[in-house]
Structure formats: C-alpha cells, structure tokens
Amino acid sequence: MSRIVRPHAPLVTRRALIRGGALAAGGLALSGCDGLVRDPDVTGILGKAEDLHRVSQRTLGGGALAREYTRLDLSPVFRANGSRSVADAAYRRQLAEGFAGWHLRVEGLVARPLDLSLAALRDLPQRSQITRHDCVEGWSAIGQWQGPQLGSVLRLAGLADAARYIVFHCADLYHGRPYYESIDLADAFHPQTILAWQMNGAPLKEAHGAPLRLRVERQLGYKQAKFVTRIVAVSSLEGIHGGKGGFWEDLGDYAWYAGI
C-alpha cells in the first residue's frame, strides 16, 4: 500500500516561484453582475484587483494551507459541482470496465511525457486531507480526497525551464464545450494540489470526477477540474480553447485566479 505523506512546508523555493510566474499578471474579473462586468472599464478595474489579490496572497500568505478539518467535521452531503456524468463512448466504456485501462497521459513543456494508469498514481506517494470545498454559487462542504501531489508527478515529467502553466483537459463537454482549467507553478507545487482519486475513503464516483480530478485547495471550487484525463504544461494559454485559462474564464468572465 502506498504512504501517505501530510507535508507541512510550501515545496516551491523563491527561485521556482519566480521561474513559475508567480507574480505573473493574467485573468479575468469575477463575474456577477452581468451587463456591468462586461464595460471595459469595469472589467479592467476588477482585473487589477484580481492581479492585486494574487500578488498579496502570495506575498503575504506565502505556502500556507488551506485550512484541514477532522473526519467529524465531514459534510453528510457533498454536492456534485459541474458536470454530473459524462457521455462519451470511450469514458462510459471505461467506467463500466472500473478504469482498468484508463490512462493519464502528461505532456507539453516536459522532459518525458507520462501515459500514467490509475494503479500507477495509486503507487505514487499519497496525500490525504479534509478541506472545504467553496463554490462560486455560494454553497460550501467538507471532503476527505487522497491522491498524488501534482508536484510530484510534474517531477517525474521533468518540466521544461520554459513551462508556466499547467493546463487540465477532461472528459466532459459542459454545454456543448470541453471543460478545461489551468493553474500557475506555485499552486501546482503547493503541498495540498493532489490529484484525487479518492473520495471520503472511496473511489471517485462519477457524479464527482471519476477516476481523477484535481483538487486546488486554496481557490474557488470551478478550478477543481474533475474528468482529467490529459495535464499539458505550457508557457502561454493564448490559443487553449477560449485563451483566457478555464472554461469559466472563458465562457464567463469568472477570474482565472480564484484563491481564497
């Protein structure tokens, strides 16, 4: 069985911060407010407090964790956010065959590209930890996930000097478009970005992203991609889907940067 690692120090050194652009500007405005986030004026205002919030968190707050809970504290119900299944041939093919050959496939900006089996990030090194889970519609809850830390499979990937994005692409289509999302280096080496596979001591249930899906515990609950099935490092998302680094971001004028 795999050990379960519980990390208390940020894995990102100032010299990866820097190389990850972590004080890159980038992003959209949070929505909300229909007709007056779309004024160009507006939009603008709210991007620079958007750069401003993600400058101080990351100043200020540097590595910390997002808060942990204990498993007394589990929500009874933990709503499904997003898609809820997925209609793809190959996806329902797979989950009726319980994944045996799903594949992780990581490429882009990467030394050597992974096709990695759910068995095989079962292998890894597991981390396991109780968050909140807050979504952008208002409602929150508490979750147990297990997984590998994204950092370490970005590790075995060997990422280029050139890579400062890592992009997620799933399974499902959300309104006719595939989900995508995207996070900087300095929340994919934070220690609490895991890939889960596991939820509240089980398997992913289809409803919640089986077999894989991203867990960013410091952001809003539209960056935690379920279905992931292929993890791109990049250096610029201008030309990924709509450009602007999720599909919120890009069908919604929601802020690529969602920390919390």
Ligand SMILES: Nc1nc2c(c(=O)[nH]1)N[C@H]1C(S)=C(S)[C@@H](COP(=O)(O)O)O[C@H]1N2
Given for the second form:
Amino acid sequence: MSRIVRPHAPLVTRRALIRGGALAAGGLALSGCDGLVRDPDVTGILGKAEDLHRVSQRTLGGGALAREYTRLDLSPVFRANGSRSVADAAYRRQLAEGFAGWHLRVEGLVARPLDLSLAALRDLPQRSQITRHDCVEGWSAIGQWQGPQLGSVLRLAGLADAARYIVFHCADLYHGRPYYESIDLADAFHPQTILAWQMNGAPLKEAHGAPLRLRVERQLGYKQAKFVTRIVAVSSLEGIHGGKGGFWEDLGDYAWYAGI
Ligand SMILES: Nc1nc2c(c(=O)[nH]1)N[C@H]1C(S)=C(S)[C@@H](COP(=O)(O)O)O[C@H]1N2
Ligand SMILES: [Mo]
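Having seen the form predicted on its own, the form predicted in complex with the ligand:
What follows is the entire complex, opening with the chain shown before.
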C-alpha cells in the first residue's frame, strides 16, 4: 500500500492568516490596476509576498484609517518595549532641561532643511488619535497620541521629486546599535501618521520615546520609532545601516512593510 506523505504544514500565525486573506482578497483587484499601485523602486527590498501584501492593502484599503477608539478603551497599562531609556550624554542633558534646547532636524531631499523645536512642533496643527499598538512579540495596548501630522512637517520642508522614503533616526542604541526606521510616502502623508510628543494627555515619558516619536498606525510596533532626532528624505534605502530600512529589518529579518 502506498500513500503520498506530505510534509507537515508550517505553523500558521495570526498574521500569516491575515496576510493570506488580504492576498486572496487582493488578487482580483490587483489584476486590474497593478500598474497603478506597484512601485518598482520598492520591489528590490521587499520579498514578493510582502510587496503583494503592501499593494493589496493599498488597493483594497486605499487611504483607509486605522481603527480609532474612545477614552474608555485606553489601556490602564501601556508597557514600554525595546529601549526604555537613552544613554547618550546630550540626550540626558536635554531630558534634564525638559528638552528646551532640543531640535528635530529635517533634511535630505528637501527644498528647506529644518530645525524644529518642540514648541514649533506643538504650534503646528495637532492631531489626536486613540489607537491600538500591536507589537510583533504578541501584546497590544490602546493609547492616545497627539502631535503634528508628519505630512505638515514634510510640506514645510518641501520634498524633492526624487524623495521616495522617509527615514527616522533615533537617539538610542538598542543592543549597541542605532535604532532607525523608514516608511514610504503613502504612509508618510497618511492622515494618522503623526510625530507624537504627547501620550494619554501628557508629554511623552522617556520610556515611550520622549520627546518625539513616530506613530504610523497601520503598521506594527517596531515601525513606531521612539526618540526621533532626525528625519531624512531619501530616494533609496541602500547604504543606510544594513540597507533594509530599519533596525529589526536589518537584524531580525522582520518585514519592512509591517502592515496590520
Ligand atoms: N528608538 C526606538 N524605537 C522603538 C524601539 C526601540 O527599541 N528604539 N522599539 C520598538 C518596538 S519593538 C515597539 S513594540 C515600540 C514600543 O513602544 P512603547 O515603548 O511606547 O511601548 O517601540 C518601537 N520603537
Ligand atoms: Mo515591538
């Protein structure tokens, strides 16, 4: 008697299921307007499945908003993860001074490089949102975030035509290496993508990324760069640290496009 023996199916994670579902649903839509949404520049750094995931989420969801919650939904405890403090001497001094002399640098492929104080960031039109943070390690928490939209800051600086990605450099070292992240322009100009200086109605605590962190609400926790000091518009992610666009992307082979 013979029988075909199949290898064990790989463990299916919740994310893989979601991704599979998005792909299956996206298949139809993709065939019609693939050329409109596919960005050839990005296919080099993304695996094919990851690129399809990004494209199908964009095709199906377009500028869809991440779900927003109410104050009643706020998590009583929002844990801090990754770097919870920053050793850098200049950062320690700025923290002690309430970040009075701190500046956010915006540079790269922009018409007007900027040095923005916290006061300047607070003076820009503000967006407040209550969203759920999902860490790839398997925990979630709902928090309120406030700050200017990243899009307003980028419009102030004036992006050059060649700009394709926005890179966020951070003040901390995690396991001895600089933390950084990057997103594409669709996420950079998404209405819920903000530079948050406030969490749950108070200035960010050090553990959560004081004085400024990224919130890019349609992606996983590791994309939410804390302690942001420098934002750079670039045409390619090549040559930036490991070249995969982020700390965990370089080190842990995490997906660059971490859509939820
Ligand atoms: N600069 C910096 N940003 C970071 C990290 C980090 O270690 N350093 N960790 C990331 C991860 S994995 C998560 S889940 C969130 C945690 O944010 P929280 O500390 O506010 O919960 O920050 C992200 N941003
Ligand atoms: Mo995370």
